[in-house]
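Take a look at this single chain, the form predicted on its own, given in structure tokens.
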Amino acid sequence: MSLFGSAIRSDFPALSDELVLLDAPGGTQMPAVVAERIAQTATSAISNRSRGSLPGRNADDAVLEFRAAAADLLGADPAGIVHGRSATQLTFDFSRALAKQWAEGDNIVLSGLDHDCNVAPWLLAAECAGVEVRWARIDPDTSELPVGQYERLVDARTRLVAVGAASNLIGTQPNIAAISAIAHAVGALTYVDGVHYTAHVPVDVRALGADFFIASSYKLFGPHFGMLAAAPELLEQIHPDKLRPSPESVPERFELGTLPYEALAGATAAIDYVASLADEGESRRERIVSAMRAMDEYELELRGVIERGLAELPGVTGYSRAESRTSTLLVTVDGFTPIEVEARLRDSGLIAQAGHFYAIEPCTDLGLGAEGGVRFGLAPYNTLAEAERLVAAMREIVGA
């Protein structure tokens, strides 16, 4: 575990001893090498993509290198990697395109575990297409998303199952492979929100059975944009709205306007940085998998320190209870609103956030309402000392 924590903090200019940054689910800090790659690309000769000139080749190389790196990160085909301004934008675009294939009498299945990014676009698309919306709900006692309910929700008229691979609110990791198998048995597609998941564990979209998988670069050391992975042959069957002269080829037909080449280069650098943290593996994909496994193990160790400390404090309720989950914790404190807890922590130099984090369905099912809770989310640059400092600050808040 010496690969993480203090060993890498010098790579991140934003980190300091004064502030403890505990909201990685809201976005990680950026290593210097990523910012340097962005600046290098932004200040190089660049133009629209082509192979006929140096500026055109620089732009084209940035795109192709990004697709290759993202494919290595997600276990996907580079020809099926789509750039988007955000995961939300990508989901809205694909919801509209896929809904063109739906008909009255069809249904889609949504998840009560999910960020609204993987809910609202489908609700709007279903309303426009006149199809039924069915819901898979979490168990509020365990914070799990039981797979068995999909057996009764999915039928021959199900066209799509949208589900998150990990909850940005409580960290729950449902059995996506099992849910995908149920969907595929009736010919339905699966649209998997992997934004939170990708920041914590190795991703293999094929093993998950995800027909569409979305992620966000800024959740894992990169710049702010989203990406989608799908099989190129599946993308060939989908026809989005686009400008008439824009490419009809896949994946370009899904990318609106000129791409942000400097941001794409930054995402490639972020993925290369992840690979550099591995202690084994020959290919970049192998190094990424190795690094993500070690990263997850490290973060879960820190999570355990925090959970054990909080369990001793009166009036602190934790909602991250699933057996399989990320290093993300959601809590409330008796006698304090979540915003008040956030402010008291901030006064102690600890940066966490309070709210529902756009996960309004699970907040409702957990009885938290619009206030939500206080979220603690770990990254590999967090340290044992920071985990212990959080527990001490929470102890002071509750007066224990």
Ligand SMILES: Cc1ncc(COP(=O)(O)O)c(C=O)c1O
Second form
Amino acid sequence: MSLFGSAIRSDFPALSDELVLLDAPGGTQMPAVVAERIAQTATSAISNRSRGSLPGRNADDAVLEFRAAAADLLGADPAGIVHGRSATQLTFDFSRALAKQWAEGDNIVLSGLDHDCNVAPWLLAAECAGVEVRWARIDPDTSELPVGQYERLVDARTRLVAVGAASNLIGTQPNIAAISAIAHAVGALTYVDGVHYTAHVPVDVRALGADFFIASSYKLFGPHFGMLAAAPELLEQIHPDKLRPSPESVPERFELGTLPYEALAGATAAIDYVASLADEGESRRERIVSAMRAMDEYELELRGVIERGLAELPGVTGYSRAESRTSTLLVTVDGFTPIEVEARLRDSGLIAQAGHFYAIEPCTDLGLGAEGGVRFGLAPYNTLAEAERLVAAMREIVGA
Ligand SMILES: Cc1ncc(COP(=O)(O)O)c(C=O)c1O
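What about the form predicted in complex with the named molecule, after the form predicted on its own?
After this comes the whole thing, all chains and molecules, with the earlier chain placed first.
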């Protein structure tokens, strides 16, 4: 019997038989244990972080436990985990801080596969610093982000390569380790958007060669905030804008204002929940890796059911074509706008979203424009019956 699907649905109060939720890339539902940990922390004695008093220790423990859990999730150093209100806020903050070190004549390389979170902040920072922006593009026929182009784009004046580890639009997982190797060969830093990737695949930031790696807790069972992982020694070299009396230490110097301790405790609980889904492993890190591997396999199985079903339907075009990719599928249907498909599915009790999902460049390169497509995104609590229900609803829409 699978460890996922029906086996875990009762952990999630939001799930019901009536609604099929197919928008996991927009955020997953929250297990009850996570909400309970948030409530427990919010109603315990809490003050500013210190070791001197119980309320201070409760706050400090929430921060330190979150960093340890996030480090286990990402294969990172707990001392290099930065909390942010969102991955977007972190990227804006880091882009401004890193751009202070750029000079005219430098360049940065952006990816035409990415969510705007890993694009717009760099465009603005590059404009302020007067540095050149270069683009890696996707191949619209294969939906891949070919690595070879980075050899041409990266040179001795490249300061940063910003690239996503998985596309929230079409699921493509570029070869980040190879791109990082090209960047590092000239001394450039890599800023890797792992927001979609982290919800589907075991993450090892060191193996990816990601100097900076962002993720968001709400994409994998947690509350709505983002995190960044980097080596503490690298963080030491960066000087963000901050209040004068706030700590100079790393990672505190990047965490502006008072942290949401109850949300941090919730994120720790979400990571513990992932670890609890493993059927092997001693340490929490080992259990997370094992659970994520199994989740990925499970989701890819459901993806196969949906893809095979849709392939038989006339007028349905799929854009998720890369060899290595998550379970996220983007489609269009001849004769219907994506919004119309979304509405028809909603009428049948299926919640999927239409649009560009802030991934503007790949939508353009795939010939979809601002209208985008309809996205089907899976989480480990989705079931085979739901995948089949989606195929049946799509069959009805196309009249096959
Ligand atoms: C790939 C990707 N990057 C970045 C983001 C932005 O994340 P956040 O909402 O934490 O700013 C998203 C959100 O959907 C995403 O899917």
